[in-house]
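As a starting point, one isolated chain is supplied in structure tokens, in the form predicted on its own.
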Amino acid sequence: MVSIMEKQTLWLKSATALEPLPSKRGDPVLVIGAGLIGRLLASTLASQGHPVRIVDTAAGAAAGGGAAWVAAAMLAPLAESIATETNVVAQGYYALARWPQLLSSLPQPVFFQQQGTLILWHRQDAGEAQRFMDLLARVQNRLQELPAPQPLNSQSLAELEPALAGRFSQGLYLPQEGQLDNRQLLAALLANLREHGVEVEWNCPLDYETAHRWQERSGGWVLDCRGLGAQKEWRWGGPLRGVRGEVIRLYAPEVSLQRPTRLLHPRYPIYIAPKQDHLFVIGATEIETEDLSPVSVRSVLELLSAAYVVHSGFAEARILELNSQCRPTLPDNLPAVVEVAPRFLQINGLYRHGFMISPAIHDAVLEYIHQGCNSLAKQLGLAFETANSSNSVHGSVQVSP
């Protein structure tokens, strides 16, 4: 059976072939969203010759990203493997090997590291660890092209990540890994959307009967990415709904660390992911509700005392921004494309995961926008639901036992 190293390199290749067909190069195409993934797709597309046309009900830049700029876009397809399926992690490692291309297609540059994941914990709460080990052994029997975590110790620790020197006796280093800057990408897209003659429509609710009317009179392609936005319209696979999320982003000048890192705790366990010029954001609430107030005491409190705890010098930081945003969610928390009517799809359910899967979504709506097919979905285990149903898709990736 294949491996998921050597399905990377099969799906990259299949990636750089998505050019569109001759035939379908000039289809008009409207996207609804101006999210993470609808800039991602309407930027290829306008790239590609296409004329895009893109709308969002937000009031301007910042808040058309939406989830997507409050997140922390960490590419942690190994870390996030003990809590999701094996169709997700699989896109994810699609997507490691995918951001770097498609980030030096753009006009602007953006943050984009891959230095691993560190993965800590105290002594006290060394059971924590011990699951969290053993969730990832399962990962591996059944994952065994993933790359192997690698257990520091105290010595190991400080010559990875000199700033914990002397501060945690052990952890776990997870390869391959990265992040970037979630705020610098929303620009780039933007900025090459302008480049290709496109502004995005803000402040522009656009219901279905419109969209359909554009389609009728264009005859191109409709693609809905409103995330959340999309709930009254969202038939396929149980609602839609929210899961929200606090973030904290923080100035710390005293702190220097290298990669995202993330500390394990029974109660609340948190990730601190260091962007340029030290900034940094940490987060770790999920919590199953639609309420878009302001961050709580609670979740202040305790992001805050476990990143002083991870390195002191969090202090003397400076509090930036308290954010809290709902994710995109279905019922089986996994992401589905699916064709509503002729040319026209929905694309959803993204979840925690946006920033880690989305090129994989971008190549498999791309392939079928431009081929009619949806191969590289069925290798990857995208829910991909078509108006051919004898297209659709809704197996799982298939990886060794």
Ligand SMILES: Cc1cc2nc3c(=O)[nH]c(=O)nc-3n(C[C@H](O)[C@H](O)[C@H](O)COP(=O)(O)OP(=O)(O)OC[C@H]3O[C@@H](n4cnc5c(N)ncnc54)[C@H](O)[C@@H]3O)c2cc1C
The other form holds:
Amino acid sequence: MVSIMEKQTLWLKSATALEPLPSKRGDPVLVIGAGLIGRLLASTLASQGHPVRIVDTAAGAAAGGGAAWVAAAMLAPLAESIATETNVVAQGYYALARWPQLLSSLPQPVFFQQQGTLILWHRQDAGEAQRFMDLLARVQNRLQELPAPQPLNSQSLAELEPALAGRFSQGLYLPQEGQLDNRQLLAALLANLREHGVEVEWNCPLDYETAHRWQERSGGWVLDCRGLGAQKEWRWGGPLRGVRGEVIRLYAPEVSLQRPTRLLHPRYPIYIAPKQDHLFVIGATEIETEDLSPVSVRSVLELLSAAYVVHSGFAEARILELNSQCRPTLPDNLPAVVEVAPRFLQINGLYRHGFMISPAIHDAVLEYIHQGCNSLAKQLGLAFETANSSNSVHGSVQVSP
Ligand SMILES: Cc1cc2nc3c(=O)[nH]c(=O)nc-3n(C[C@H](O)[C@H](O)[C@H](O)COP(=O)(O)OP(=O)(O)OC[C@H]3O[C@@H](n4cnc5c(N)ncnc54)[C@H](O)[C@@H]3O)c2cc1C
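In place of the form predicted on its own, the structure of the form predicted together with this ligand is requested.
Up next: the whole complex, starting with the chain shown before.
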């Protein structure tokens, strides 16, 4: 059996093989949407020598980014495996190995960390923890090469995360998981675009008719990466919907957590993602609504109470920001790439896993643009509907050979 680590090495080799073919270098590209996947693709394509045009309806860099700006940007395929499909878990492991390569090519540093995830619960919520561990065990049964979760007692927990010494008597450590700083990433991608002479055209509502006319004139590629903004034009596999999430950004100099920490709780499950310099992102509710109004009092009370229970040092934290956004989500909660007309791709449905999987989608799209095939999408079970339907991928991935 090929382990997930060996697979990552093979994937990395194939990622290096995704260099553009010389004949294709230089095709112009129009990217609609400068959030996560649009900015990532535009940045690489510009570095590879393509003339890139990128537009967004947001007012400017400070307002732009959609869900990507608000997200906690945890890279946690094992923790998420209990709530998603095998394909997405495989895409997550591929992406964990790819992020350091992608970040090293950017002109500004981006905080990236791979120190695992910590799962905690209170004694009275042992039932909740058992349910979580049963779900994980079921996933492990299906995907035996996933890294095994490690049970913690109060001593091993204190060694791993000294700031929590004496606060919890048990926990679970999920090795290899990571996180990055989403806002540093968005800024670094903009800086890379600028270095290659590309400025995002902010405040630019560009409709499909205009995009098709641009394509007729230029013979280039159009990549629709508008997230939830693509709702009206999304036709494949059912409607695109928004799933609301709320997060709080805190400055907490008295708290020194080293890795993303999730608290299992029947009513207030939360995560705490520690970024650099005592900045913490605490979230996140998941509500089936497209309501983009400000964060509710109930959510603030629940998120902050739960954070205070994890570490009392949060009492003296300063609230830097309360924010809400909607995750772009397809009916099956899985991502998809659809070629609606030759060389016109819609890329969407990244849901709550955009950071966790976007390098996989990025590489699959680039393989299609440069080499006209989608073998990586097949390998990773990414739905990829091409204009030439014999090339389409719907199958599910086998992480085990
Ligand atoms: C609260 C919250 C927490 C999250 N936490 C995590 C996490 O921990 N880990 C993880 O992996 N993922 C997380 N996510 C999910 C992640 O943020 C998304 O999956 C990802 O941002 C989706 O990327 P995208 O590029 O498709 O869309 P977006 O990032 O939303 O970008 C879409 C862009 O398109 C622009 N746009 C919209 N309409 C138009 C138009 N008509 N014309 C031009 N431009 C347009 C928008 O302004 C925006 O800039 C979280 C999301 C939320 C909301």
